[in-house]
Amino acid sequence: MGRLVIVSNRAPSIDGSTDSGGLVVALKDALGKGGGLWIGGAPEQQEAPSDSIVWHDRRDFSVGLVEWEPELYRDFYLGYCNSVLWPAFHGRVDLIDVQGRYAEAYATVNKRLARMIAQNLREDDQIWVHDYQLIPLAQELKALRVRNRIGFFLHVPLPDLHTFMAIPDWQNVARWFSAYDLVGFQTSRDLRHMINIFQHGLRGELRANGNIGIDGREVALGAFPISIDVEGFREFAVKGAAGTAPAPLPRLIGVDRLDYSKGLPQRLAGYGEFLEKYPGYRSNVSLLQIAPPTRNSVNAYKAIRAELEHLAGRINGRFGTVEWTPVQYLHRALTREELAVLFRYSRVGLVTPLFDGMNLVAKEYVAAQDEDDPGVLILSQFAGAAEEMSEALIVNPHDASDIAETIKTALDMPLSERIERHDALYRKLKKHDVTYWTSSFLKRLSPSPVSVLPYHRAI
């Protein structure tokens, strides 16, 4: 078995040091096992091209960092990945911005960055490819005739087919999809979508299997949920609240990126919903809503801000007094520690987003828990997570009323059903751990032949 080779749109650190979250976290054991190289972006794009890899060895794995002009990459990130692609995945066509440069910046990194990855290749190399930033690249090493097994995972979520093809293009992008061995995807739901995609769009036949049949060759599909390190959260969790005095009332909190599909101005329309019809809960809960900046530079960004801001302060002006604050707003982000202890001291997790892929936030709070005295889990039913965590108090997102019942039930809900319904989560979370979807992965992408997982079947 040759080495795994990661390429995602940016690359780790090259001494570990921010290897505490994320991606890495998941990938860095199976990339030690044998040698394996990770290929990305360097975190700061500098003012001369890149024509190489540039190569960082760790303890564990390489690291190729890859350089590319800002004029380039600002219009293939902010501009044809997060203007056009990232609403059409998330079902705001409305928000699609299409511009011929972005498309052309797309193409051209792509392509750039396939010829530095096939010039350190070898034969015995699988190649694991993430998310909506490289769709292309399989499509462009196998134009330069590397016949590696190539496999892709969509993170965020892909859209049903008449969203789909408001893409420019779309059937292009469709064939980039098919270019790989396996394509995987974070829920059923999606895969359902990239099946009828590539029967309408590509006339793909659907095989006993579950794979589809595409001009003669087979693609391998699959739903692959994503978790997290949960010995490592709990952890977390646990040290910190040792030397930490919990909330005074009972907190709900919220944790999301700044994005327009994270549900932010919903849910505190529900949250005041439920102050203004259950007047008894005022000065006795808080909500802490946690929003880090993101793409500051793309005008929907800002206007998400705008809004935020503006519905958190109406709803202090309505209903706060001098003792009490309903909603506190951070507009920055904190330590995978930091959350762990407050995650642990909330009552509820509100986890409400419009479409999502998967949401980790919502199984780092259930990780997080106290067993003995656990809160309540508030899931929206467009989040990935909620094909897996059905003992959550699920929810449509668009509709404040449901929320503000919903919270209402939460903060009521006795201590035995919520010892009870932590206990199905947490038990669940621990077996679907983050080890388990990178062998769950990387078996299907294997050379060999392997089963498949009845947990992983498309059909």
Second form
Amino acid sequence: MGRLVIVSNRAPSIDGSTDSGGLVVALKDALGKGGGLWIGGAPEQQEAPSDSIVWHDRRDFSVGLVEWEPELYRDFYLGYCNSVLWPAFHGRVDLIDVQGRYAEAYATVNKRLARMIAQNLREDDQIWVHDYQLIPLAQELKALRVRNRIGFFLHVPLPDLHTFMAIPDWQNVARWFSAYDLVGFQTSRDLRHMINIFQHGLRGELRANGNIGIDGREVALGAFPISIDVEGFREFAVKGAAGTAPAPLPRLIGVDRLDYSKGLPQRLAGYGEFLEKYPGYRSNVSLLQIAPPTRNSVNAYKAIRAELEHLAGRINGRFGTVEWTPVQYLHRALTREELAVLFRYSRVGLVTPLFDGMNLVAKEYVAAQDEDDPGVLILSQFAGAAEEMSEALIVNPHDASDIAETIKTALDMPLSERIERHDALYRKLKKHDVTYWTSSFLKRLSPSPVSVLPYHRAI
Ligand code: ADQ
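Moving on from the form predicted alone, please list the structure of the form predicted in complex with ligand ADQ.
Shown next: the complete complex, the earlier chain at its head.
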């Protein structure tokens, strides 16, 4: 069997120091077999950008770092990726910012990256490309006559056809997807959207086996819901809680990157309505919202931060007392160990995105609970996680009254029902952890067919 070659916008650490995140843990085993490679952007500028990969050999696999000129990277990452594709894929077409140089930078980065990757491939390597920053990579690799199997996984949601059509040159974007051998999505919702986009945009023909025929070749498609390292995260929670005191009041917790797709203002509005409607809970419950900033220089992100701070201040001003602060708001990242304990000691997990590929916080919250006294997960119907986690309390994140009533239901829920719901959620989670995700994707990607054409190393 050939090597596994992972390609993502960001590479993992070259010394393994930040491996505790699910993806690296999950892929380590597959990468370890036969000297796998993980190619991605350097975490910070180290050397002058060049058109070759700088290799670092870890014990388990090799990390290949690439660097870009800062201006090019800005137009690629903050520009096309996060001011065109991210808003479009999250249904916020009003936030799409179309600038010619953004699309150019996106094309340039993917083309140059393909050239660098091609120089390092062996004939039987399998390539697994991750996420919306790198959609054109297969097309670019194939243009260099790379014949390896190439799979793609989209971590974010894929919108419906009409939303997708708001992307300038959307048929071209659809064509990039069609160059892969396998395209994986978080949910069957996204998978249906892809089929529809292929059928209407590229005259794709759905085959009996679920694949799509486009331009004389077949693309395999599938839903592969991503998950977490359930055991690892649970262990953090159990160990951490042993040396930490529980929260003084029943606590609601929200943990999200500060992003407009996460529904944070709507969540606070729901919590405000809950306190308004049920005064008996005032001084008897608290909300901890942890939201580290991302993509600070994009205007839409500055706006969401200002809005959230304003809303939290308003709720605290309206309901707070000298002894009690209704909303505690932390604007920074915490370690996974710290998060796990906070989840375990929170009676309610609030996960209410307006649109989300999966949402790993929902899974982390469930994994961290004490099975004898578990908290309750409130989950948006628009998070990919809602497809699997039906025993959570499912809400419409746009409806403040729904959120308010559901918070009350969660806080009042008897222990027996909490245990029953948690048990069902946890059992599914344990079975479908991140290792299951990796292996089911890779199983679909292999077996790599014997190359029909002789392999040419691209120069
Ligand atoms: P994200 O949009 O980043 O990921 P999510 O799935 O919730 O969303 O993952 C966030 C991760 O960051 C979680 O592991 C969470 O614990 C961590 N995190 C959040 N706030 C933190 C904080 N303050 N301190 C430390 N850690 C924090 C994208 C897609 C999702 C998809 C994932 C994985 O948008 O829909 O689920 O990729 O495919």
